[in-house]
Amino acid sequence: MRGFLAMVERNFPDEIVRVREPVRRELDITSTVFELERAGRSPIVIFERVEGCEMPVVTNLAGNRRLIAAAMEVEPSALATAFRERCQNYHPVERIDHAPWQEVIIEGDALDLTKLPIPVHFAVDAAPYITAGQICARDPETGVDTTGFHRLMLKGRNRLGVSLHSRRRMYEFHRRAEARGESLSAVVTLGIHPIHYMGSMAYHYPPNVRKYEIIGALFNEPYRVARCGTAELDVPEGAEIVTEGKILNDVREPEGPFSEFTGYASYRSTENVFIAERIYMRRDAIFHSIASGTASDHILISCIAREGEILNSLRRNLPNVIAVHVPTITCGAFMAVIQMRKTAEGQPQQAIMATFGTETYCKCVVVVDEDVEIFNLADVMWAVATRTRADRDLVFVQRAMGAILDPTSDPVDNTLTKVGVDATKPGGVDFAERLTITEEQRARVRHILSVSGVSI
């Protein structure tokens, strides 16, 4: 995280905002991010003075596509392609003996999670929530570990409520441990690089591959980790705060509501419990929080990861697919736009079905031609309005599995109807000619405006 902050400070100084006025843990931190977004900005925000706490808070670390692209050393439009290509080149970790997060160890009666500046993000939240906590644990059967985000509700000095609602690897690891009558040893890591976020959200890979190996692939070098605690779980060298503990077996307690990525309060939870046994941290630790709800900080990285996963899947059978965009304004999950150079009828429908098969959360897919700018939703909707014939170009998939947090999914079986939209020009017939302005003409008028004192 500190390396990322240094890069932004050096190359994009206007994209770091330091708040020196005292702020409350209740609402102020996340509300600031939303107020900046309403003003059209998404900078990293560092709160230097949080009431009742000695530790500063950093948030909105991953809310800006341009900054993520700079960290990956690619153009913003190339992020999905870079994710797709790098994720296939796994790098074994590099294990080190000592890490900065080992400088301070807190345990026993001194352990008190309530002293951390854990925010209340929205008024609906049941309690303060750790949102940037990456939980790492091992499969009790194979020994292969995983890492990923799961919301953590502050319940007491050493007690956190946790929901494993993604029902992916961590959920399965805990289920397997519970079947043995065991708790699942785990660590919660705070203060990581946004590229780590991205790698932790890769889902389509062999079961024997570690998430840390994918993260290393995204960095183009081995990821540096150090062993933590009695379970000797690997933790990133650059972490700020690490909490060692376990997810209890056969214990369920109410957890939530929480302000989820859908923009709604979520009352659904697996109701698990994490007990903290030891805290490790840097002497000058910075608390990392992710703004919840529909903040870009919460969903942009998942957009990029989903774009890469969908692109990887589509390119296997449709090499004429050019790009994929998962917009943040559709909760970073529920809609995907596919750009393709259509060479035969039926290809958009094939892309629609493949996308639904790849990304469970996605419930609306729009396929457009190569002349449509997929990062410009006004252009996408223009294509839908002028190229879609409702009787022929809409695809419905009924009773498909949806996201458990989607408020439109069936509360009993979690299914819903998904829709695909073919917004490509019909093949084999002459079609209306689109109005265009050449790049040369655009450059000319930009110059005219510039010398006239008009900035755009």
Ligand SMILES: Cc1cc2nc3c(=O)[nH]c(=O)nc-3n(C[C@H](O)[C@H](O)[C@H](O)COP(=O)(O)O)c2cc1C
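Bear in mind the structure is a predicted one, so any value in this text is a computation, not a measurement. Numbering follows the first chain given and starts at 1. Note that the rigid core is defined as the largest set of C-alphas that superpose within 1.5 Å between two forms. First, how it differs from the form predicted together with the named molecule.
Remark: with the core as the superposition reference, the CA shift of Arg399 between these two forms reaches 2 Å or more. With the core superposed, Ala123 shows a C-alpha displacement below 2 Å between these two forms. Relative to the superposed rigid core, the position of the CA of Gly40 differs between these two forms by less than 2 Å.
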Second form
Amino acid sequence: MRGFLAMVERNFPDEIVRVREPVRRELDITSTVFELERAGRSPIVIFERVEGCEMPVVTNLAGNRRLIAAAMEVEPSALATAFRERCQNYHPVERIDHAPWQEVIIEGDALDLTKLPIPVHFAVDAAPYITAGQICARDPETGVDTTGFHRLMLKGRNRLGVSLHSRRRMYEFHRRAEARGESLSAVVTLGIHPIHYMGSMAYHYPPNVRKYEIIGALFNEPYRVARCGTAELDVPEGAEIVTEGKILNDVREPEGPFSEFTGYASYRSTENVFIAERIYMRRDAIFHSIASGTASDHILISCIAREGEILNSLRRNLPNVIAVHVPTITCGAFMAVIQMRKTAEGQPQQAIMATFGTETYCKCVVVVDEDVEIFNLADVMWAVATRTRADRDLVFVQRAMGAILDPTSDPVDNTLTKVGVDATKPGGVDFAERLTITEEQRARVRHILSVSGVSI
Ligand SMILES: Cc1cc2nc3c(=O)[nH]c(=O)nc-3n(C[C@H](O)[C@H](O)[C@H](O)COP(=O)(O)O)c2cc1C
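In place of the form predicted on its own, the structure of the form predicted together with the named molecule is requested.
First the chain shown before, then all remaining chains and molecules of the complex.
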């Protein structure tokens, strides 16, 4: 995280805002990000004085596409492709003996999570929430570890509520531990680089691969980690604060509500409990928080990772798929737009099914032709309005697994009906001719406007 902050400070100084005015943990931190977004800005925000705490808080580290692109050393428009291409060149980790987060160790009676500047993000939140906690644990059966974000509700000095609702590896590892009558040893890492954030969102890869190897692939160098605690889990060298502990077996407690990426208060949770046993931190640790709800900080990287994963999956079978767009405004998960150069009827339907098979959260897929600008949702809706015939071009998948947090998914089994929309022109027949204006003609009228003193 510090490397990323230094890069932004050096190359994009206007994209870091320092707030020296004292702020409260309740609401001030995340609502500042929303206020900046309303004004069309998405800088990193560092709060230097958080009431009742010595530690500064940094937020909105990952809310800005330009900064993420700079970290990946590509243009913003090439982010999904860069993720797609790099994420499969797995790099083994480099294990080091000493890391800065080992400077301070807090345990026993001194351990008190309530002393950390954990924000309350929205008025609906049941308690302060750690939103940037990367939880790392090992598969009890194979020993392969994973790392990912899971919201953590502050419940007491050493107690956090946790929801594993994405039901990917961490959920499965905990289920396997519980089946053996064991808790799942885990570490919660705060203060990670946005490329780690991005790599942790990968989900379509073989079970013997470690997420840290994917993160190394995205950095294009081995990820440096150090061993932590009795379970000897790997933690990134650059971490700020590391909490060692376990997710209990056979214990469920109310967790939530929490302000989720859907834009709603979420009352749904797997209701797990994490017990903290030891805290490690840098002497001058910075507390990282992700702005919750529909903030870009919460959604943007998920969009990029999903675009890359869907593209990877589709291209294996449909080389004529050109691009994928997972819009932020549809919660970064629920909708995907596929652009393809259709060469046979039925291909859009195949792309729709493959997308649902790749991305559980996605519940609406729209397939368009190559002349439609998929990053311009107005153009996509024009294609839907003029090229889709409802009796023939809609695909419904009944009772498919959806996101627990989607308010339209079944409250008992979380299934829902997914819809695919084929908005491509019918093949093999003459179809209406799209109106176009040539580049040459556009240049001509721009010139006329310019000499007439009209700026556009
Ligand atoms: C900011 C953020 C917060 C997240 N919070 C949760 C959460 O509370 N619970 C959950 O199960 N998944 C959450 N996710 C999604 C998981 O981190 C994601 O699905 C990850 O790939 C799961 O990794 P795993 O396969 O190791 O379980 C969150 C993602 C982001 C970007």
